[in-house]
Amino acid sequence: MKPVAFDYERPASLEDAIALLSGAGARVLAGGQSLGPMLNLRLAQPELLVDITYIPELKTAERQGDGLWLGACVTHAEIEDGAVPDVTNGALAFVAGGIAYRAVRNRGTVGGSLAHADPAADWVTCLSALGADAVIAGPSGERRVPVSEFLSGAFETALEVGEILRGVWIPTLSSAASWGYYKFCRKAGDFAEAIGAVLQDPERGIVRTVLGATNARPIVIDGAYGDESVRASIDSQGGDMDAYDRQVHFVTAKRAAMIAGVRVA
């Protein structure tokens, strides 16, 4: 199949990207990685595609007080290969390694990816254990959100009508900091099945466990790792998992801790 007939701009500032979408039918496009099988299949049916990858500020990475500032176009890639400056003591390049592959790598996008939702994505679990925050611009200003809280669900994210994401701030992990991601999915390339996020970071006082590739938004779970706290977030806000995806999501957390060096109770 092919797409149904839709206009298209290619605005050169984030004022008037916002300008354009204010209107009924408009779909923001970055990577396109996502989008692009969505427009053939006719899943996504815009009547406008707002092209934001000529917008220099969205493609910005640099280090902003006591944290990083990665723009919404910075892709997969330019992660991966260091050319972005590095707060996480590893982290963000070793989960963009992992993303599908290079040719996604090449062109995909970190604010393309979260602003897509799809739970089984890399960038909302790594995000939400790294405590980012999603930054959105619109008609009415500039909000924060935690990246833990902007999938409202499934697909579904906090950006109202006329908003974008801007992108995403992440503060700078202390030296003695570890991290443990592990995922699991059928062959490298795969969407995930599940996927496991743990940060220690103990001079700033953080223990945090995260589950990804849930039904909707990341499981998040603050405090010292424990089989039994873990087991009790997925029965709890699980939803409709069944054993086998609890057993999964439950080791593949378990794994991660043990990956970050953190003590498994």
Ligand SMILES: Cc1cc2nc3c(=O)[nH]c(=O)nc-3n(C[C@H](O)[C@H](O)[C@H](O)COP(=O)(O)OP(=O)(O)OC[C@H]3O[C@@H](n4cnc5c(N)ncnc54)[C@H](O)[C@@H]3O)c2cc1C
Second form
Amino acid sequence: MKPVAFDYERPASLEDAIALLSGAGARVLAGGQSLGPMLNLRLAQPELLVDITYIPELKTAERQGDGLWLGACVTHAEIEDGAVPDVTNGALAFVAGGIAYRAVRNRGTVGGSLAHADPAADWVTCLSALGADAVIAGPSGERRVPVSEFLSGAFETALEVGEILRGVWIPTLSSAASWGYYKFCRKAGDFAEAIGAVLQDPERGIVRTVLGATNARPIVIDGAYGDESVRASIDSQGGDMDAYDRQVHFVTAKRAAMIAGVRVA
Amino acid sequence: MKSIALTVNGEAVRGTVEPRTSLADFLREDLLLTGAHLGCEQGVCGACTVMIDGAPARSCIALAVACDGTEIRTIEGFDDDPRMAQLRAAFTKEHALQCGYCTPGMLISSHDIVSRLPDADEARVREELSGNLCRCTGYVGIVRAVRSCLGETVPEVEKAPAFKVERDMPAPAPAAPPAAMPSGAPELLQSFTVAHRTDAVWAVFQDIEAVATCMPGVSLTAKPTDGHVEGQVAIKLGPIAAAFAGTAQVTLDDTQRSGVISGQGRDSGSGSSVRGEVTFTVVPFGAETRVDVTVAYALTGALGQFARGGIVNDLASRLTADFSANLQARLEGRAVETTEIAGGSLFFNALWSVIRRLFGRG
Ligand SMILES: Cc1cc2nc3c(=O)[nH]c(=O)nc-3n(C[C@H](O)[C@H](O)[C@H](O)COP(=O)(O)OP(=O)(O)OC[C@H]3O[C@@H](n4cnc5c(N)ncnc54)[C@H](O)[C@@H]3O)c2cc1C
Ligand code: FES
Ligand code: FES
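Next, give the form predicted in complex with this ligand, keeping in mind that what was shown is the form predicted alone.
Expanding to the full complex; the earlier chain stays at the top.
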């Protein structure tokens, strides 16, 4: 099984990458851990791949203001290993370690995961719960979109043609903040059937419950956790999930809340 | 073609590759390093695992051109490695291989575990090995072998003899033919209402070309004759682009105001095939009209292989909305938007729905 023929460029700067992406049939290549399988199956048939992993600024991770800047090409393994500053009381490293397998995590990137926009992927749910922003660069400059609104559907994002996800900005949790992340899948490293993510940050006045691995963007519920409100949100925003799906999503959310130490009574 | 220069098993290597060449193919076919095996070519099975810059990675989904400038180490490059010698001995002792297909990938992942996580317990070893599939051993021996090497001091070993296998790659398997519609194929039911009288709506359904143009992404390649339709459905969803070309037979029942479209199509690009049956009924709904659609589909080939659960239920409502908006426009004599499907059509929904059921959550 082989991909269709395409060209390959490795720009050294974001500007060059954006210029290359203006051509028809051009696609970003990051870790290739989602694009690779699609190329091999010829589900994706690009004319040009623009490898962005050699653009130095996309590999940076640093504290910025009251948050963390994470370049799009930082890998899951780098986050798992604590090679990026911890502003989330360990949440990022925990979530990273549960993505796929080490050999995939060594190359797969945060930006690639978000841009691939599989609703069952981990980062979109985790970063929505943390209140992160996606920072997008394109021919007409830079813009920010909350990660919770970055997916417009399954495999569809807020990225316009020619735009690159530069990275994400993640607000620093206060030291008293707690979080819970519960991924339900049948085999270690598999994509999730349901994800619950709960953040409680009393100093910043935040309690947030996020339900991931839905049929499109994650469901975000702000305010105190309540079984009824979770069920109601699943009913109103869950699309045509069947009874089993609804129950699994409800249970993962509740478990995440319990792990976060949120009152679930 | 692109020129690349990289280090493979300690030696400087130059090559000229097509950008689409995977690292695995470059290693196996150009360098005749056949130790890395190809199983799934989708990153799942782990048989192709090699070290790139000292970290395990899938060579099947890494492009050779993207590895320009890196340092690659395949299983052949571990012949003299003391830790690998220890692992090889442990694999032998614990019967950690039978056919050996998974073994090169297993050994490289195991080497990484032993080096990175000297304190791992059994549960951790199992979790770390979850990305390497073995169809023979049942894993017990492999886990035991890896555990026996944890925390061990690495002894000096004698240089092992060089070992090289050269062999032709087997020809790729032919693409699967379209599957027959299995009885009890998953069904999807959708309804939408159109603000028009039932007979007007039914009249549109009798015009096959008109219905086809209401479905985003559908184009007919020939005039329909006797309910026989030839055409194409183009799909674009993120990076996925497919064009199913095929035929369908449309049968209408005027008295029941219902119809059946049964068809089959094939996307030659991805080698995916689909067979399906769409049943629709047009019924009065107050002053408006409700259209009930039942879709049953069977999908084979790459699209089916790639997808797993959890995909696109919200598309269902979005796309049904597109279709009904187009139908409404048609009834009002306005132009129907004939955009390419970005996100699909009734047909496409159904397709994803089936994928979801086949590979997903029940
Ligand atoms: C076996 C296996 C299991 C997996 N399991 C999980 C899992 O459990 N959870 C999970 O979350 N993920 C999982 N993944 C996916 C993995 O996390 C990928 O790393 C990730 O989805 C894609 O990242 P990438 O850097 O490899 O992107 P690529 O594959 O290079 O790109 C993916 C898509 O995003 C686009 N893109 C990439 N970067 C950018 C950017 N910066 N700006 C704009 N567009 C961009 C590309 O054009 C492409 O369409 C799994 C993958 C495999 C192979
Ligand atoms: S062949 Fe590469 S992971 Fe299966
Ligand atoms: S030994 Fe046969 S697949 Fe593992």
